[in-house]
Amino acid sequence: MAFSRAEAYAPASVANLGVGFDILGMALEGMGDRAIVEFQDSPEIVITDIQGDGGKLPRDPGLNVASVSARALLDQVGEKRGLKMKLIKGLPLASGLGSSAASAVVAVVALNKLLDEPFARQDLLPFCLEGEALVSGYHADNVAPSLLGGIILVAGITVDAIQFLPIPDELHLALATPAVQVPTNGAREILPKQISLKTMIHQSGAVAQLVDALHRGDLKALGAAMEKDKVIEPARAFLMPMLDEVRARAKQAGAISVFIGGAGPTLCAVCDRQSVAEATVSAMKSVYSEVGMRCDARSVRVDRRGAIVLDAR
């Protein structure tokens, strides 16, 4: 069936889940990006509009993650027509919520529909990674969950390196995103280049405990494993305003644990029911309110669907 216009949605995601640097990611429901793509006769990709970014994202199609990912797909299928693209950002930039990944994913999913879906959903991963690489390199810990949904173990950048992990039925999350930006590239540059064998063994064990906890549906063990990071959080903690205070306040409200979402500054609290998640949202937000810092906070669950097509005609 021939389409001339398609619209898609891609959810937010959080990477690492504490101890799983670059190898674990989780899709989040209720927030994400949308894109509308249309064919045009000339071969260029034109970004006609970006909403919700405050004018900060590049309109140059060679520098925008959405258009770079779309170009990779167009080139792969040999499509000579270009695109008009509109991007609606529902995610804050440099927030630790997978904003760039969602933009890359949503453009590719919309374009795949426009092309009458020559690729299965999981096979779109390489095209999404081309855009994501512009801002954070070739790793799929945000792209894969945004594209496919769920909690994902990402052992590489190919489809066969992706493993879906169980989602505990009672898993709820409380998110707090203070009004500061933490660009991914900068957050990566401050990480240690080497770690000791002892630290490597500890970190590997914690990742194994996290995966085991997911398989058993044990939220207390899951939360404990998430907070065992001895490599990434210690290096990045100073970038997260009020991290210790938020963690303490969240636990007072009943949260099991708190971890940094991706590069941050979003902090994610693990909770075992909706009422606790809502109380934790209020508790986390109060920490920032007391110091006069704006903060967006909400309770969410894991997005199980991943990116979806909203409309095609």
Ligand code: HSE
Given for the second form:
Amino acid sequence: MAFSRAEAYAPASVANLGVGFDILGMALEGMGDRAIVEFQDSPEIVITDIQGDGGKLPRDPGLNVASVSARALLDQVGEKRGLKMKLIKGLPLASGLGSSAASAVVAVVALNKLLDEPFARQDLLPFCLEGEALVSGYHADNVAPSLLGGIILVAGITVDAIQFLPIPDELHLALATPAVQVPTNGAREILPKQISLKTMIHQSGAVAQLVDALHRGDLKALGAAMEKDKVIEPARAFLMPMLDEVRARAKQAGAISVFIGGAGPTLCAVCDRQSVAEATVSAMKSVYSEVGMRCDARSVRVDRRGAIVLDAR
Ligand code: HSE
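Having gone through the form predicted alone, I am curious about the other one (the form predicted in complex with L-homoserine); can you provide its structure?
Everything in the complex follows now, all chains and molecules, and the chain you saw is the first one.
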């Protein structure tokens, strides 16, 4: 069936889950980006409008993750027409919620629909990665969950490296996003270039414990494994305002553990029920309000469906 206009939605995601740098990610319900794409006869992609970014994202189609991802897909299928693209950002930029990944994913999913779905959903991963790479290099720990939903192990950047992990029924998250931006590129540059063998053993042990905990549905073990990171969090902690205080107060409110969402500054608390997640949201919020810092906080669950087509005609 031929379509001339398609609209899609892609959810937020948090990468790393503490100790799984660049290889673990989780999609989140209730927050995401939308894109509307339409064919046009001329071959270029025109970004007609971006809403919700405060004017900060590039309108140049060669520099915007959504249009770069869409271009990769257009070129792959040999489509000669170009696109008009509108992007509606529901996700804050540089917040650790996978904003750039959601923009890449939503554009590709909408375009795939417009093209009458030449690719199965997971095979769209390489096109999404082209856009994400523009801002933070090739890592699929946001793109894969935003595209496919769930909690995902991506032991590489190819489709065959994707492994869906079990989602514990009781898993609830409390998120707090303070009003500071942490661009992913900068947060990657400050990471150590080498680690010792001893540290490597510690990190890989912790990742294994995390994956095992998900398979057993053991939230306490999951939370403990998430907090074992000795490489990434220590290097980035100074970029996260109030990290220690937020962690302490979240735990007082009943949360099991707190990890940095992707490159931050969003902090994510693992909770075992809704009431605890809500109490944790209030506790995290109060830490920031006491120091006069704005913060968005909410309780969320894992998104299981990933990106979806909202409309095609
Ligand atoms: N794994 C990436 C990082 C995710 O931590 O740099 C960025 O959202």
